[in-house]
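The data below hold one chain only, encoded as structure tokens and taken in the form predicted on its own.
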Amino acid sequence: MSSGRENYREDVAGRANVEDTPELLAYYDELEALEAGALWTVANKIEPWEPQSSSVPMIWRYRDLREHVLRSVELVTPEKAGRRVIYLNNPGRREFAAAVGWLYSGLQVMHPGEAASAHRHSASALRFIMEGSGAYTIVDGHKMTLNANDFVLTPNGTWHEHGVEESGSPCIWQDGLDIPLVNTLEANFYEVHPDLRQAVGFAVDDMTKTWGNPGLTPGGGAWDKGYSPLYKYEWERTYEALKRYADATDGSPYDGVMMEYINPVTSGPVMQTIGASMQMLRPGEKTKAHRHTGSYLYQVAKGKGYSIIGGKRLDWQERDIFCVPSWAWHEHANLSDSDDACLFCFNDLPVMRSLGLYREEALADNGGHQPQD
């Protein structure tokens, strides 16, 4: 029997398989009038056999976006825009302004002497510096100077603001936030600082000097917040750590030489809802394919190569950004035979792990490699 009403049937034992009848259709209409419904008509849709991401594999090429990001400086001021950002839209997640899954991302630009007003929000946020000099961020009175490939936190609930020193040059960085997640949980608050600016109450880069020393924490130092006190993770130290680790390991067949950014107090993720990592692909390295729950957004910090995501090959070079949707097969390759490639990534892995939802699987067929479109 044909009807205009959705009925997700599967001829599998244990799954809903109820055929429509005139009596049932009339019954469904009665339920709909009461803002209710029969579970068996939608059970197979809302409880799929495996994750069905509405996000699609995407790449945002920096050479295409950069001119448009810089043009926004001519069109709007930071004061009018609040934050002058060109955000990344995934075709499957436009309704939520998400780049992938429940993660938001955009490219923010500021010119020398500009500063955005201080604010705070329930969403957790990060910045990854792409180009320029003289950029800084102030988080709860702690000022940090920023350079290319530095990774900086602006955790949920913290007052923060960004700017570029008069002596600097135009700066672009990638923003990453869990705005779509927090909005879905209906828990987002936003507040502008009453003075629009916050006072710097500590020595510049004090948190890096205090908490950024390998294997050491400050004597008597107390930290009871749910996010890392090391607000800035410097590229030079990160890259050096990757090279040292590469000397001691064969790496993962799926991720190459990968290290996670951590909270030095707990050894857990940098923030409660967002994790981050940096991975190195050795010259000529091609990883095998795997998939896992959680959404991942990558930026190419160094090098040139490609990734195959859900059977789709995406060629990338430095500063390009691409995404891996939840439960999508993916593998990476470094096209250089002489130099390594490095991929920065932020993700919602802390959420997956905290809720007991993380699952991972290696591709067993075709030597661990996907066929390409």
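Other form of same protein, the form predicted together with a further copy of the same chain, not the form predicted on its own:
Here you get just the chain by itself.
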């Protein structure tokens, strides 16, 4: 019987399996008039056996995007555009302007002497610097200088603005935000700074100098915000940490030598909605496949290789960006036998963990490797 109504039946004990009848269809109409419905018609749809992400595995190659990003400088001013950003659209998530899951990402460009106006919002943001010199970010009055592969936070509710010094060169960085998530949770607020510019109230890079020291905290230092006081994580120290850790660990079979960026006060994620990590694939390293809940967006910080994601091989090199959707199998390989490769990743892992929704699984079959399409 074709009724035009949804009815997701499964012939499995414990699952809904009710056939449409004229009586039931009439009943469904009555329920609809009361803004109600019969659960058994949709139960199997809304209680799936396991997640099936609407995002697709995807890579954005820097060689394709870079010229378009640079061209935006000629096309729009920062004043009119707000920020000159080319954002990434996952084919399955276009309606949310999301690169994967509920995460937004874009590439922003600024020329020497330019600055974007200060504002704040409930969404949390990060930057990962791709190229250029002289870039800076100001967060709640703390100014930070930025170089390639530096990772910087502009957390939920902080005033922030970016610019490039007159003495610098054109700069491009990746923005990462939870805008889609905060919007869909109906909790996003936006405010333009009353002066459009912040005053810098502290020594440059003071937060990194104060909070970015191993095993030491500032005497009497107190910090109880929901995000890291270490606003900037410098590449030089991060890379040194990876190399030190590589001396002490066998690494993860799925991720090689992997470290999580943390809030040094809590040892938890850098922000309440966005986590980040940097991992090193040693020369020739090929990892095994696993999968987990949460959405992940990678940028290649160093080296070249490939990842197999959901059975699809994506070859990457420095500055390329690719995603792993929730519950998609994935494994990584470094194609160089002499150099390490480093992958920066930001994700919604803190959301998965805070809400008790994190789950992971190793691929048992085929020596831990996916068959490829």
